[in-house]
Every structure is written in C-alpha cells, then in structure tokens.
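There is one chain below, alone, in structure tokens, taken in the form predicted on its own.
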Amino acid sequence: MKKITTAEAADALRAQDNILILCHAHPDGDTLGSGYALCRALLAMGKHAAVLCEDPVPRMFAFLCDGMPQADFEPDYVVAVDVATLKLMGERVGAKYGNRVDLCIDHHFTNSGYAESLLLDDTAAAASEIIYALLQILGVSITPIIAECLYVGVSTDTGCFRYSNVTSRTLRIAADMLDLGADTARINREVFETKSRPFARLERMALNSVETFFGGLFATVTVMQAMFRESGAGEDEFDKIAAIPRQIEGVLVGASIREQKDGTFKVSVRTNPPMNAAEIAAQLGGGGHPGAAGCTLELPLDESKKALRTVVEDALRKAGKL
C-alpha cells in the first residue's frame, strides 16, 4: 500500500479508462455520494465508469444514481470510496474485486490500508470532501446533480451538521454545494425528517427495546429480524435508529443492536465527548470514527449484549466516569 495527495490520485484517474468505483455494503449517503459523485465527474471527462456495490441503493438516495450505467463491463482500475476495510465491501463483491483495488479513497483512520494506494484524509468529516478536492483538481464542472451527490455525503456523514466531526472546511463545502446548485432543502427534508410509515411502527418497536446502563451513562436499543417483518419496514431504514440511544440525555455511550439475516448482531456505537466510539468497537473487532464506530457480533443475543456491555464499562471507567 502506497499513500498517495490528491494530485496523485487526480494523474491516476486522468491516465486510466474502464473505471468501477466501489461502495461498502449496506449503502450509506457519504459512500454513495462520493461514489456516483466521482462516477459522474469520469464519465464527463469521457471516460467508461460505473459505480458498483453489494446491497441496494436505500430509496432515499435513489435519485444519486438516475441515469447512471450499470457495472457490465470489465475494469481496468478499481476505485473503492469510503471502504475502510475488505470485509465492508460485502461477500461478493469483496471476493470478485477485494484482491485488485487500484486506489482506495477514505477517511477512516482505521482503514486496513488493502488498496495499492490510499488517498487519505483521517480530518474529513465525510469522504466526499475528499472528493470535492479531487475534482477540483481533475478540473470537472460541478453540475447540480454532482453538488447534490458531495451534500448528500457531508451532510449524511455529519447528521445534518450536527455532530462533532463537521469543521469549517464541511460547512464551506455544503455553502459551495448549494451555489453549486444543489437543492439542500428537499435533501434535508427526504433524508432527515422524512419517515415511511413502516418505519414509523419500526421506531416504535425499538424505543421499546430502550435499555439503560451504569446509571444512564450507556444505552442501547435492540432490532430484531422479527421487527424489521412485523414493521414492514426496510433494513435499508435502520441507520434512523442508531441515533436513538446517543439522544437520551445524560448518555455518553449508545449503541444500536440490529439483527443481520444470519443470525449475526451488527452494532453502531455513537458516543458523546469524552467517550471514543473507535476505540470501543476496536475491542470488539470493529472500527470508525471517535463519534460513530461499529462492529459485527458472532454471539447470541445476551451474549453479545454481556460483551458489549463489557467493553463499554471498562471504558467508562478508563475515562474516570464510573
């Protein structure tokens, strides 16, 4: 793995054709956003691009990539955006493309460093502002379309600019997004505040699942496979609910517990200050940023509840909170 600055990674793409760009599983906006972001910028310059990834593009999001070609062809350079590691990339996709990413674009202090080169950027908010970067310098026109792909990728990446991540450099970028001519009230209003109905009666679900810890200090909220069936709703819809347990007041640790289809417990981590989310789903064999992190449990249920709960009191008392 060599790093490489954005000059090099804009020479790499200029010098290259036939250009699959992929996006971790279980789609988010920051992913998708730099993705078709990207993809839209190549295919400008004239090139064949694509954007490739394992699960469906949420129906949030959907409009990211109207109009955009399918990955039927076989590539030359292989880009990842926002992939830390192999194992996001999802089983097929991983097996067919993990062992010949050309250039990884992330900004995840814990990526595994897999791609050939890694342009990264551990101070971005989202990697879409390393994505603005690069195409400044690849010198691409920023359609409205585009804009509207970067602003999807701060503002998802940064929970509509409120976590602790965002800097000035983030809200300079969604400034320049919307004179770019994105429209941020109609994605903040389907991204943010809109909620389907099955969702409305997943949400009710869980906050009956809520559970308290250590004096409040930690807290978690529990999905099953069941719920997502009862519900209506789709597994797509669930990062909605990971926020649940960080906005209990007094919490310094939430985190969401969702069933996965094998039987699986993935788990989001949100922390408040002075809590490092990271460092607790590194315990668990997990990763991400000091606010948001996550990790896969191979355990049952109370199992993987005892573990975490572990991991996350032995934490707070490192940091003198208990």
Given for the second form:
Protein chains: 2
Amino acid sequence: MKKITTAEAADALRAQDNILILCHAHPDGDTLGSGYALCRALLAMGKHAAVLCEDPVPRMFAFLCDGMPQADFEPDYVVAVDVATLKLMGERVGAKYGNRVDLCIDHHFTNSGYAESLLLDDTAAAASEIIYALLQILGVSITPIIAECLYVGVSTDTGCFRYSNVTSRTLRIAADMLDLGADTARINREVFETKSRPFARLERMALNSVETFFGGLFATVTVMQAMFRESGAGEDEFDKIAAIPRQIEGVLVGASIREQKDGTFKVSVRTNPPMNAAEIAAQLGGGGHPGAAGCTLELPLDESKKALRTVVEDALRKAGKL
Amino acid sequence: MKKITTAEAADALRAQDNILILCHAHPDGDTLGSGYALCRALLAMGKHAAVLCEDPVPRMFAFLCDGMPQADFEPDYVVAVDVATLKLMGERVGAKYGNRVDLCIDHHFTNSGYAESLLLDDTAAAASEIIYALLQILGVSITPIIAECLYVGVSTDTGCFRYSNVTSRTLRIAADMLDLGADTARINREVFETKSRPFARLERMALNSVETFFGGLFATVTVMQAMFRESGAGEDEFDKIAAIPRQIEGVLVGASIREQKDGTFKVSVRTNPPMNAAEIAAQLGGGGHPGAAGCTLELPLDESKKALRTVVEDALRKAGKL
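For the form predicted together with a further copy of the same chain instead of the form predicted on its own, what are the coordinates?
After this comes the whole thing, all chains and molecules, with the earlier chain placed first.
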C-alpha cells in the first residue's frame, strides 16, 4: 500500500478508463455521495464508469443514482470510496474485488490499507470533502447533481453540521454546493427532517426501551427484530435511533443495541467528550470514530448488554467519571 | 420610520453612548446572540451598553451573557434586535421603551416599522447575519465569545442549518465563526443534541398526541399544561415539539397546539412547500415566516382545533392538494 496525494490520485484517474467505484455495504450518504459524484465526474470526462454496492440504495438517496450506468463491465481500475476495511465492503463485493482495489479514497484514520494506493485525509469530516478537492484538480464542472451528491456526503456524515467532526472547510464546501445549485433545502427536509410513518412508530417503541446506568452517564436503547416487524420500519433510518441515548442530558456514553436477523447484536456507541467511542468499541472487537463507533456482539441479549456495560464502566472509571 | 443601510447603522452607533439593546420576549438564540454580540462589540469600543429582555435567558444560552453589565442606566440610544413588532418585546419592556426605539435591526419581512430607523435584511436567515456585517463595518475584533454569540444566532434560527432559509452566506458565516474560535461542537451538542430528562418525558407524551387529517397532509401535536406539569418540562424546548408533526412523511402542514397558562392556545404552524405557514397563521390573526409561523387562539380546545383545521383545509384546497 502506498499513500498518495490528491494530485496523484487525479493523475491516476486521468490515465485510466473502465473504472468501477465501490461503496461500503449498508450504504450511507457519504459513500453514495462520494461514489456518484466521482462517477458523474468520470463520465463527464468521457470515461466509462459505474458504482457498485453490496446493498440497495436507501430510497432517500435514490436521486443520486438517477441515470447512472450499471456496473456490468470488466473494470480496468477499481476505486473504493469511504470504505475503511475490506469487511465493510460486504461479502459478495469484497470477494470479487477486495483483493484488486487500485485506489481507496477515505477519511477514516482506521483505514486498513487494503488498496494499492490510498488517498487518506482523516481531517475530512466526510469522504465527499476529499472528492470535492479531487474534482477541482480534475477540472470537472460541478453540475447541480454533482453538488447534490457532495452535499449529501458532507451533511449526512456530520448529522447536518452538528457533530464535532465539522470544520470550517465542511461548512464552506456546503456553501459552495448551495451556490452550485444543490437543492439543500429539499435534501435537508427529505434526509434530516422527514420520518416515515413506520419509523415514527419504531421511534416511539425505542423511546420506551431506554435504560440508564451509572447515575445517568450511560444510556442504551434496545431494538429487537420484532420491533422492526411490528412497526414496519426498515433498518435504513436506524441512525436516528442510535442517536437517542446520547441526547439525554448528562449522558456521556450512549449505545443502541440492535438485534440482527442472524440473532447477533449490532452495537452503535456514541459518546460526548471526554469519552471515546472508538476505544469502547475496540474493546469489543469493533472500531470507528472518537464520537461514533460500533461493534457486533455474538452473545445472547443479556450477556451482550452485560459485556457492553462492563466495558463502558471501565472506560468511565478510567476517565475519572466513576 | 426610515430604512437605513448597515453603514448608516454603524455610523449611528459610533456617534452614540449609553446604548440599551432590547431582545424579544421568550428569547431565542438569535435575539440573544444578536444582542450580546452587539453589546460586547460596543463595550469593546469603549461604550456603555447593556442588553434587556422581558423574560429570563434559557439556561443553554446563559454563557452568552457571562460578565455582561446590568441594564440599570438611563439609555441615550435604544436598539432592538430581532424584534419584528412591539408586541413581541413583552409587556414591561414594551411599555417602557416601545415608543422610543432609535434603531431596529431585524430580518423579519413582517417588521412593523415601530423604530425611528430600521436596518432590515429579510434575506438574512438570522438577525445575527446582519450583526456580523455591522461588526465588520465597525471594525470590531470578533473575539471567540462574540463568534459564539453569532454562531448561536445563525445556527438556532436555521435548525442548525436544516431549514430552507439557509443561504451560502449563512454557512460561510458559521465557517468564519468556527475559525474565529467559536466552540461550535459544544454549542451544537448542548443546543441541538441534548434533551433534558423532563423534555424527553414531554416528547414521549407529545408523540402520543399526534393526530393526522386530510389523508396525512395535516398533522397536529397537542400539549396541555398538565403535560408540562407531569413531565416537569419547561416551555424553553418547545420548538422541538412543534417540529414533530411536519417531520412525518407526506405532511405538508404541521401544527403544535400548546395550552398556555391563561387557557388560550398558542398554535405554531410549520409547512413544507408549496404550503405557506405565514398565510395560514395570518388567517387566524397571527404571522411569521413562509415555513414557520404562529398565532394564538382564544377558543376552547375543540373549537380551536376546528378553526385551525378549517383554515388548513382551505389552504390545502387552494394549493390544489385536496
């Protein structure tokens, strides 16, 4: 693995054709925004390009892919965007392309270095920030739809500019995208201010599952498969459920515990300073960012909860909070 | 009333001393951020200045006022910030200073023109945007705390950059404030990402009061005084309750109906395009912005709800939605 600069990545892309862009599985706004912004730019440069993702695109992001080509060709060059590790690529995509990624463009400092070349900027709040810099070097005209791709990327990875990863660069990129024709008002409304009726039901159930521990420093929300079935909600909007525990005043560590279809539990940890979510998740075999991280627990619910509680208690103690 | 430019307002302030700055009653982040940013700037210019507000400052904004002088002097010049009409000034403050406001700095196109001079920019998402331009002309150094005042103003009036009033100027001002030392991550966390435990209880009750009408185009949430008592929540955080109905997928008009201590009902209307909240509220004797407006109904609950429903039905019909 060789770390490269944005200019070197631009040179590499200029020299290539038949480019396949890989997103991470369970795609979010940043991996899709990055992927489709890059794809649209490469197409505008007269190249053949497409985006591939293990899982379907959530409905609210479908507009990003409008009119985009299918990934039905044998690529000469493979680019992964916002994919920190091969595992996150998903099983099928990872098996097919994992060992032949030419370029990875990412902002996770945990990037495992699986690609031939790595363009990493871990000061970027979103991979889309890096893509914007890349498109500027490539001299591609940022059309309104490319601006919307990039706006979706920077806004979704920052909770619409709320999280601590936001920098002035993030906000100025958003301003540029608005000026370049992104319908940010519509995107904000559809992505951040709209709940489906099933999600509204799931949210009500989730609120009733909130538990707090250690004098209110740790809070959890637990969502079982039955609650998804009963509410009719999909797992797309789960991020907003995962945010609930940390939002309660005084909570330093919030966790959502979500039963998966295979019976394991996906835990999403969100912290307020000085607690570090990535460190907590790492203790349980996971990883992520300082403010938001995750892991998967393969124990029964009670034992999963207990394992999580033990790790959080330890972290709170080390931080002098207990 | 004479409309003046930012440069003229700066000249007027330079020539004055003993300046009293008035915020609107039930103060929000923008009136307080504008008021305290201006006050701190005038103090730095060596002038005597203070901020006055009818109602107490909500706890989450208390840091904006740290170390600020009391409004216990006879002012030579009175400035109102973000106060669209005299009524919004509150009873006592309005009675004492309403007829002698020298300068009003505002962004509401509904400003009633009660001041001697009016600096109005209705393209500004927040009055704080206008204050920033004013401070730049005054040549005042934007300290970190002034940057935090202005950041609180622009972020709170836009739902942290989500609402349709956000412009690229808004985002660039936020970027500038971050660069100038505003701890935007802490502010976002405390203002937008934190719920008090009483508020979390109120929110759960409010979610249970949601009603929808006209095939889901209109939704309401109803909060009675008993719910405030039972949850222990104050009215400070009510904005987030008022946002609930419009967030449900398909809703074009959302309204919160809040029983006030005197038994009347305060209605807050939020709309999605093409519906206009100000027009709906105006039919009921209120006013506001196209996306968010309000009115007070002095009828019993059932009749208040019915009056509201009738006006909304009419508006939906006129818009061709029914």
